[in-house]
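Only one chain comes next, encoded as structure tokens, the form predicted alone.
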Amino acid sequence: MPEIFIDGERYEFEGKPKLLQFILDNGKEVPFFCYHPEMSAPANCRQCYVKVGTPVQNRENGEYELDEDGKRVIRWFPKMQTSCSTEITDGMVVLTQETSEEVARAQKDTMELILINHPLDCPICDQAGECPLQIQTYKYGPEGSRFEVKKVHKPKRVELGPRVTLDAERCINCTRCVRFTEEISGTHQLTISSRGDKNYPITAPGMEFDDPYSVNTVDICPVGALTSTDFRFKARVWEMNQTPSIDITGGKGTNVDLWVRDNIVMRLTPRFNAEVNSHWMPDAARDAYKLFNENRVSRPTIKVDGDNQVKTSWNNALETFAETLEGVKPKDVLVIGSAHASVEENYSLMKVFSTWGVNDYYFVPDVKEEFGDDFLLTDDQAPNTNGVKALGFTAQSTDEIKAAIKSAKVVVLLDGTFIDREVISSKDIKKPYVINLATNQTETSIAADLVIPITCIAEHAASYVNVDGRIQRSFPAKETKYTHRKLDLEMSEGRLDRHGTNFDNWVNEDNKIDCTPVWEFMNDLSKRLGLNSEFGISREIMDEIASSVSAFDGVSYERMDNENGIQLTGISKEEVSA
């Protein structure tokens, strides 16, 4: 097998990999800025310099020439090579900054040139704390600047589009953003303007950067040149804790990270998953933080005196729910699940009502025709359509669900957006008693007779099956009134969480929602009705689902964590719109 020697260590390789990526894949490090594994390698920044040589080989017999110590004679390339664009060959010898002072000096000199006109504004830069330039300057760059001339000034606070703001002075011309619009999103909306030390990325005159994936350029910018207009100056990276999760605004199941400070989700960023979204996410998915923070249903509400909703206690809400069911027969109750809710939520709802005597379960798909783009945006607007189908919920059209509601005396609705997305109108639910398990204040929750506040994806661990039949799970990132970050092993802690107390000014108890997971409320309802249905934590619920529903055979949280999701058998993308 072909071999390569890096800093004296032997490695084997297959195919024709590029040197930098091979070094990174083997746990070693070489500094770089312009390279990105999903795009072409232009070798703009020159920061990934290494020393490369090849063994001298006898052309006649193919044997390697040896020196007096019996070692291969190496013919070194006359100049340093950019490892991002260098293709590995058999027998190649490579020296990085770890073993070569010459390479370390070349990288240091390159860094010094990059920093000539870079402003010293790390203290006020949004990228501070997660900036590759800042990090690598400390590790590989000069200790100070020898340049005392005035730096070149460029445009600042340029709104390239509705979501991205440019500070051109910070740009190091890596061209990652330009290549993204050319090679990934395909919009070609950015280019490099001017030349030499005066150039920077910009749109064509009169055009705006409205690429539906535009904020990905902020994610991949190795400096603070491109910033998110929405997140700009809101929080420092070290003030937030980072929690893995799933996008709920579409059917692709894009892997994301939730960034939380003081129990408020400040932003969403893409999380790498080679099987789902690679390094990217759509801009629309980033707005989901508003759903987690704003217009939340906190504490149960009940209608009194006609259309007036008032807050009530959990005990009263539970008793009202139970008494409403006891006043009717199971055949008079319509249970409507939701493709916007998790597998565990739908399953716990179904199990309790099945035990009580309900036989049929429905949901209405949330599909927008021609909305998808064959990348990360999908026609399916819900994150778990395949999941509810696999559990046994039947998809209904708008007319079918209206007819079912008309003949029901009680409607239990897990979906909180039925009226908002015009599946039904408020007039359609005037007759039956409507119980809505909801996360947010919507037209649907306002029209309901009883509203039970439930946790959103940012507040519980639960699983979702995407349009391709891949099941993935979330982690709780926000506390509720009844959870605590230090006690929940599923939750991560940020710097402020570890050292803060309830008396610190960055801790606000008002940011905790008075809500509960569906399965915990179903537990209480089951006990109140005298049913034999009991649920543990969501991890245990998934184990129960895996043992009782064939589509989820072999699924567990541990496998989903270790394998970055599991491809379910018998579920394909075509089933979503069926």
Second form
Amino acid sequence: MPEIFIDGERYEFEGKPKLLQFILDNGKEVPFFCYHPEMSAPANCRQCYVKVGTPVQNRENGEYELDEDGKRVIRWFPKMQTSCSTEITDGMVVLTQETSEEVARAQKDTMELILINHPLDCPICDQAGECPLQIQTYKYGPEGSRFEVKKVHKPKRVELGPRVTLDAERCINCTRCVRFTEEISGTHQLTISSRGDKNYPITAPGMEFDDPYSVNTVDICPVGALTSTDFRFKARVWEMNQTPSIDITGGKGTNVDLWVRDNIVMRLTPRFNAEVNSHWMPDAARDAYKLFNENRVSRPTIKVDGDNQVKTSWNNALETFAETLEGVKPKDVLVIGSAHASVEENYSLMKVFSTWGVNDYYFVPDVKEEFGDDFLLTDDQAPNTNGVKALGFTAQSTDEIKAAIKSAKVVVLLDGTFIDREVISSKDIKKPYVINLATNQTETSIAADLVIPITCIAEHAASYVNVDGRIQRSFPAKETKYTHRKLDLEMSEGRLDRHGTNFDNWVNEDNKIDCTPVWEFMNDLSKRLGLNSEFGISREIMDEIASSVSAFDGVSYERMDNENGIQLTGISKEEVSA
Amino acid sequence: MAFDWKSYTPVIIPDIPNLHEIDVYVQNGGYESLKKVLSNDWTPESVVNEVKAANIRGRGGAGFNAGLKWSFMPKPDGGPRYLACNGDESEPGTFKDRKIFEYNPHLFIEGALIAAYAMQVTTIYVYIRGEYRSWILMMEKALKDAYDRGFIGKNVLGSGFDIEFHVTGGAGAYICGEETSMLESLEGKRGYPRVKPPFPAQKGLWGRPTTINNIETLACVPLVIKNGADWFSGIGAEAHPGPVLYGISGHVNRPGVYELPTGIPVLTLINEVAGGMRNDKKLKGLIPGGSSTPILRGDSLEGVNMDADSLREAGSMMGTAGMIVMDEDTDMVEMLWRISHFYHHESCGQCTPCREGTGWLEKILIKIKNGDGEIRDLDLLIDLCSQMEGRTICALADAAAWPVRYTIDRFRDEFEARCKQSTYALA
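Next, give the form predicted in complex with its partner chain, keeping in mind that what was shown is the form predicted alone.
The complete assembly is shown below, putting the previous chain first.
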């Protein structure tokens, strides 16, 4: 096995890794700005300097030459090398800033130069707190500056496109954003304009930065030069909690983080998953945070006097639900699941109604033709189409579901987007009694006779199966109105600290939604109807699914967490498009 | 060694009227060298070896043996291979290639074709400084004539050798004279130097093997083929032989481009060839090879010759042989500021030390120039030079730092006279 010595320690390697990536992979650190593991290494920030040498080999027999002490003779490269662009070779000796004064000095020098024209406006900069420049300046930078002349001034508050705002003075010209549009999204919309210390990234004159993946440049910007127009000045990084979750606006199951302050989801950022989305997420998915905060259904709603919806109590809602069911036979009840809801929600719905006597379960896939690309956008608009299918819900066309609704007396609808995406019109559900389990106020929920508010992905732990058959799960990121011990149990794992939760001194009651997980409501319903089915927390529901539904064989929350999602066997990409 | 420069007969820009016209060039023995190598007894390897033996040291500034550079090209694999001819000539004080474009373009074209044959390249690009508008047009005309005569194109002179030849103009960036950013510019991209390795011989234009040569270097090639490697290496200084175009500018009576052998004493060039100092002033300083080469004091030039070794001993470099002569009235602070201003303006902005450092150098020099500088600013300038030298992808940071370092080192008294006492020491 080829070997390399970094700061005197021996490491083995395979293939031809680049030195910086190898150092990072082995848990050591070298500061850098321009390098990004998914893109080419331009070696332009000159921050990742290390000292590199190779052992002297005898030309004839290829053996290493040794000095008097029996140690290998090292031939040092005359100049320090940028580790991001240096390829590892067998026997290489590397000194980082930890062991070499020269390297530490060089890194400090570069840092001093980077900072001379940087505005140092951290107190008003959105990047502060998660800024590689800020962090590395504290770690490796000079204590002060010897720069006593005027800084360069460049354009500020430039709207590059609908979603990205540029502050050119903060830019350190790492070209990550430019390379992103060249190498990842392929739109080539950004370039560097001007020369020397006047340069900054910009679009071609008259062009907008409307790349469907544009906000990723904000995420990879190592300073606060590119900021999200939507998020800028809304919250400081250290005031928010970061909770892992899944994107619900598409079928790809892009891994995201929810950033929450005072029970409001402030923004979504991509979370690395090599199997799904790498470091990226589409811009469209970034708007999903609004779904978690705005226009939520809070407290059950019931229709009185024709079309008039009024708030009602949970008891009354449950009673109305149960009485409605008791008034009809199971064959008159149409249960419609949803690809927008999780596996656990659909399962608990199906379980209770099966025990009660309903045999057929339907859902209508949410597909927009020609919407997908070869990257992270999919034709499938729902996060869990494969999951609902695997549970045994039958996909229906618009006409089929309309006919079914016509012959039903009661419709239990988990999907809150039916009217909104024109599967049916509000006229089609005039006749039957419609019970909608809804997260948000939609055209559908407004037309329903009874609305049960349910938790959204930001409030519960639940799993979703993406278009490729990969099951991944969410964590509760914000609290519901009333203390919910079962949800809190999962939350303690999801949130790093408890800012804004019931455990926090600064708890804020204003932004909590009065809703419940579907399985909790199904528990109550099943008790009320005298049925023998009881659900625990979603973790236990998944264990139950794994033992009863063959597609989910071997799936558990532990495995999903350890393996960053599980590829389900038996679900392939072909099935989805068919 | 007293060399009788007056008896030297120019060979790169010989005194023949209308030599830029192809008929005149052919009448005077033009394209004979090309015919010679394309005849059966010259293999590509033998051409490379002949040029290697002649020891043509690159005239673009680095002074690397051209034949040796050619031998770095990998073996042909059937794909495209390129020769990129560097006529960007943007180093201040350098204006020699312009003379070749103007007076003897076909000598360069012939040299490039021979080089193309030796390295078996498929396409030649000549990259000419964008400001040289008329010389770009002249080169296009010369190429068209050569195409018409069958010196370029398919099956050149019936030998079975195919070659294409294109002219490209620069867009006004100094950095595009750096070989890898010239390749980027030729590809139609922004002129950013590339990280090496891979070197252009492995991955050059569009990822294919490419060799980059200076115009003057290639113009020497037909002469080597015609007269033999021994003839060429016998001219001028032993380790740095051949005829060179000296571009002399500044405070002399007759500035201009002079073709003479290497190794001519610097003082002979200034006092005799260029007609002596203007207004009989004293020589204060000399930049021997373009603005980035370290300045030499006027009183240290006795016995210094214009070749790589002698200039290295004196503490400078041959560069492009673009000599900038300065008389006793020159303000060194002002001069250095002007050079720093140039490098600040021309830094491409890719690497941190150069992008930020060049601007900082200039701003401190402005401060000193305006009388606001302190002695410690001089130490800061030298310190900044160490922070820039050798820490960037290309050599522009070195080119920007050396003038500062050596001008302050060699004329420190003048700088100190402009500075106030430091209020506190340099941190």
